[in-house]
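First, one chain by itself in C-alpha cells, the form predicted on its own.
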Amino acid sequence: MTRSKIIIVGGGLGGLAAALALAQKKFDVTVLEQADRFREVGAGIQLGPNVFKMFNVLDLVNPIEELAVFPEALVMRDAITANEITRIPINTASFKKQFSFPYGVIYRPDLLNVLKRACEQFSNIKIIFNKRALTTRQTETSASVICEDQSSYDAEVIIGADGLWSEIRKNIVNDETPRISGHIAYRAVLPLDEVPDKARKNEVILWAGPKTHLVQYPLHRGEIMNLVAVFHSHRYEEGWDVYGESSELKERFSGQHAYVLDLLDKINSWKMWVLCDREPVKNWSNGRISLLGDAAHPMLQYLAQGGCMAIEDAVCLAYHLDRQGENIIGALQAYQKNRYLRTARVQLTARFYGDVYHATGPTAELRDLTLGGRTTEQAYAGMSWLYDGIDKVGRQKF
C-alpha cells in the first residue's frame, strides 16, 4: 500500500534519485519533466565517497560500478610548465580504509540511465514528459503544480528539483537571478583512440593556469576522455547546450603547455555554459513545498559536488518524510535543517577553489607550496569534512 502522494518537478539526477528514494519507502511519486524525453546534459561527473554512501542506501552501487571508471589519483599540474603541483592517490587500500567507499567518475548519461532503470522497477513512480512547471499553490492539506499547458497536478508534497533556474524556487525564496561568476566552461568528450598517448592516464588531472584550467579524465569504461576547459569571460548565455567558439577557447589558453594545447586541438565541437551559483540560504521550504539540488543550493563545479549534493538531498528528504509520517511540514523543516549548513559550506568552498585553480603570481606560488607540501594523510584529512561528513541517510554530522 502506497503512502502520501509526492510530486517532483524535474527529472534530472536529483529528481530521479529523490523519486527512487521515496518510492523505496512506499510513497506515491510523480515526476514532471519539461523535456520530451531523458537526454544527455553535460559530460562527465565525479563521484566522491560521500555519494557512494548514498548509492549504497539506494541499492545502486553494483550497476554504477559496472559503468564508472575508478581513477588512480587526483592530480594538479601547472598548465604553463606541466610541473606536478600535487598528487593524491585514491582508490588505494588506505583511501578506502579512510572513507569506506571509492572515488569514481562516470558519464552523466550513464548515471542518468542507471537512475532511470531503477525507477522503472517501481510501480509507484510515474514520469510525465513535456510538463514545464510554472507555479505552485497550497492549502493546509494539499499542494498543486500548475504547468505551462494549463494542466495541474495535486499532491501532499511538492519538491522542486528543477535546477538553477527553478520556477518552484520563485515561490519560496525571495532572491534575484543567479550570481554570474564570470567563468565560462567548455565541455567535450573525445574517443580514447584520438587522445594523445601521453594523456591517456587513469587519473583526474587538473591543469591550473592563469585565469584558466583544464580537467581531463576517462569515462564510459575508459572508452572516452572527458575534457572541461574553464576560463574567465564576460560572455553570457543561459543554458548548458550552447555551442562554443573554438577561437575564444584558443585565445584564452594561448601560451600554455603543449600537453594542454594538444588536447584542446583534438576537439572540433565544444558546448559551453556560464558558471553561476547563488548565495546560500537557510530556508528553502514553505509549508508542503521544498527544494532539492541546484534549485535549493546551486554551486560552482570546482568541488565536483553538485550532483553529489543533490543525491544526498534525495536520501535525506526520503528519510525525514518516512520518519515523520503524517507530519509533512515538520519533515520538510527537518530535512532542510539537516542539509543547509553542509550545502552552504560546499557552495562557499567551491567559490574559493575557483580562485585557487586560477591563481596567478605570488598567489599561485603560495598555492603550489601549500598543496605540494602535503602528505597523503594530510590530504585525506582535508577531505574528511566532505567525504565523511554525512551519515548514511544524508544528514550532516556535527
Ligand SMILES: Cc1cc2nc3c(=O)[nH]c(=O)nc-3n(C[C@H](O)[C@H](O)[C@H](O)COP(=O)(O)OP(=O)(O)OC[C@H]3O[C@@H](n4cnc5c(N)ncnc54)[C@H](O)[C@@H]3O)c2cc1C
Second form
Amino acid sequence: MTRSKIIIVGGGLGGLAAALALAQKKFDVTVLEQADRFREVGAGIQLGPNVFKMFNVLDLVNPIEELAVFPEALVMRDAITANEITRIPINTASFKKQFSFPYGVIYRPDLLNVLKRACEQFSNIKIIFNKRALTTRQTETSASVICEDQSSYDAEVIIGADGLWSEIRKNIVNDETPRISGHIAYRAVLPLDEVPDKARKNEVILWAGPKTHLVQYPLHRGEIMNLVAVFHSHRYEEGWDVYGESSELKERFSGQHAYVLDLLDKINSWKMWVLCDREPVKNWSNGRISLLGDAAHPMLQYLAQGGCMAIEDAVCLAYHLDRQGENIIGALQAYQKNRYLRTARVQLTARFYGDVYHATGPTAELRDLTLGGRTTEQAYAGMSWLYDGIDKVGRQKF
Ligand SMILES: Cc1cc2nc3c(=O)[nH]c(=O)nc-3n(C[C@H](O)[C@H](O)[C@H](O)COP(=O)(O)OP(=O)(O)OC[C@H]3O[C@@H](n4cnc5c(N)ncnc54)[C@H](O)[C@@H]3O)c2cc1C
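Beyond the form predicted on its own, can we have the form predicted in complex with the named molecule?
Starting with the chain above, the whole complex follows.
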C-alpha cells in the first residue's frame, strides 16, 4: 500500500535524498527536475559525521564508503608563510568514538549517482525531467505545482528542493533575492599525476590568506585532487556554471607561498561560483508546501555543510510525515520546528568562518593563537554541536 502523493521540485542532493527517505516510508513520490538529466558539478563535497548518521538511515553507508576518501586530518596553513596553524586528526579511533561516524570527501557526481541508483530501487519514485516548476497552489485538501510548459501536478504535499534560486520559496517566504556575499569561488579538479609531490596528501588543507583561501583534498579513490579557491570580489553573475579567469585568480593570490601558486598554476580551466546566502527564517512551511536544503536555508560553504544539511532535512521530513499520518500540515510544521535553529546556526557560523579564513592583521594573529592552541579534544568539543548535534532522524538537539 502506498501512502500520500508527494511532489519534490528539484532533483539535486536534497531532492533525491528526500525522495529516497520518503519512498522508504512508502510514500508515492514524484520528482520534477528542470534539467534534461541529473547533473552535478565535477568537484568535491565534504561529508561530516552528521551526514553519515543520515546515510545510515538511508542505507547508503556502504555505497558511499566505496567511493569516498577518508582524510587523515583537517589542516589550516598560512598561505603566505606555509606555517601550519592548526591540525585536527580525523577518522582516528578517538574521532570515531566521539562522533560515531567518519568524515569523508567524495566526488559530487559519485554522490549523486549513489542517490540516483538508490532511488531506482523504488517503484514508488518517479522522476520527470525537463519540468521547470514556476509556482504552486493549494486548497485545504490538496496542492499543485504549475510548470513553465503549463503542465500541472497535483499532490497532497509539495516540497521545494529547488536550491538557492528557489521558485517554490517565493510562494512561502516573503524575502528578496539571495544575499551576495562578495566572495567568489573558483573550482577545479586536477588528475593526481599533475599534482606536485609535496601536495599529495590525504588531508583537507585550507590555505588561509588575506581575503583569500584555497582548499585542497583528494577525491575519487585518490585519483584526483579537488581545488577550491575563494577570494573577495564584487563581480556578480547568477548561476553555478560560469567559467572563471585564471588571470583574476593570479592577481588575487599574488604574493602567496610557492606551494599555493604552484597548485593554482596547474589549472587551465576553472568554474566560478558567486557565493550567496540568506538570512535565517523559521517559516519555510505553509500549509501543504514546504522547503528543504538551499531553498530553505542557503548558506556559505565555509563549514562545508549545505549538502549535509539538505540530507539531514530529508531524513527529518520523512520522519515527521511518516509519524503524523493524516496530519500533513502538523508534520510539516514539526519538521520545520526541528530544523530551523540548527540550520540557522550553520548559516550564521559559516559567515563568521569566512571572516576567520580571510583574516589579516590582529584578527589573523588571534585566529592563529586560538586555533593553534587547542588540543585535539578541545577541537572535537568545539565541533560537537555540528557533527553530533542531531538525533538519528535529523532532529536538532536543542
Ligand atoms: C564552492 C562550494 C562548495 C561547497 N562545498 C560543500 C561541502 O563540502 N559540503 C556540503 O555539504 N555542501 C557544500 N556546498 C553546498 C552544497 O553544494 C549545497 O548546499 C547543496 O548542493 C544544496 O543541495 P540542494 O539539493 O538543496 O540544492 P541544489 O544542489 O541547488 O539542487 C537543486 C536542484 O533543483 C533543480 N531546480 C532548480 N529550480 C528548479 C525549478 N524551478 N523546477 C525544477 N527543478 C529546479 C536544479 O536543477 C537542481 O537539480 C558547497 C557549495 C559551494 C558553492
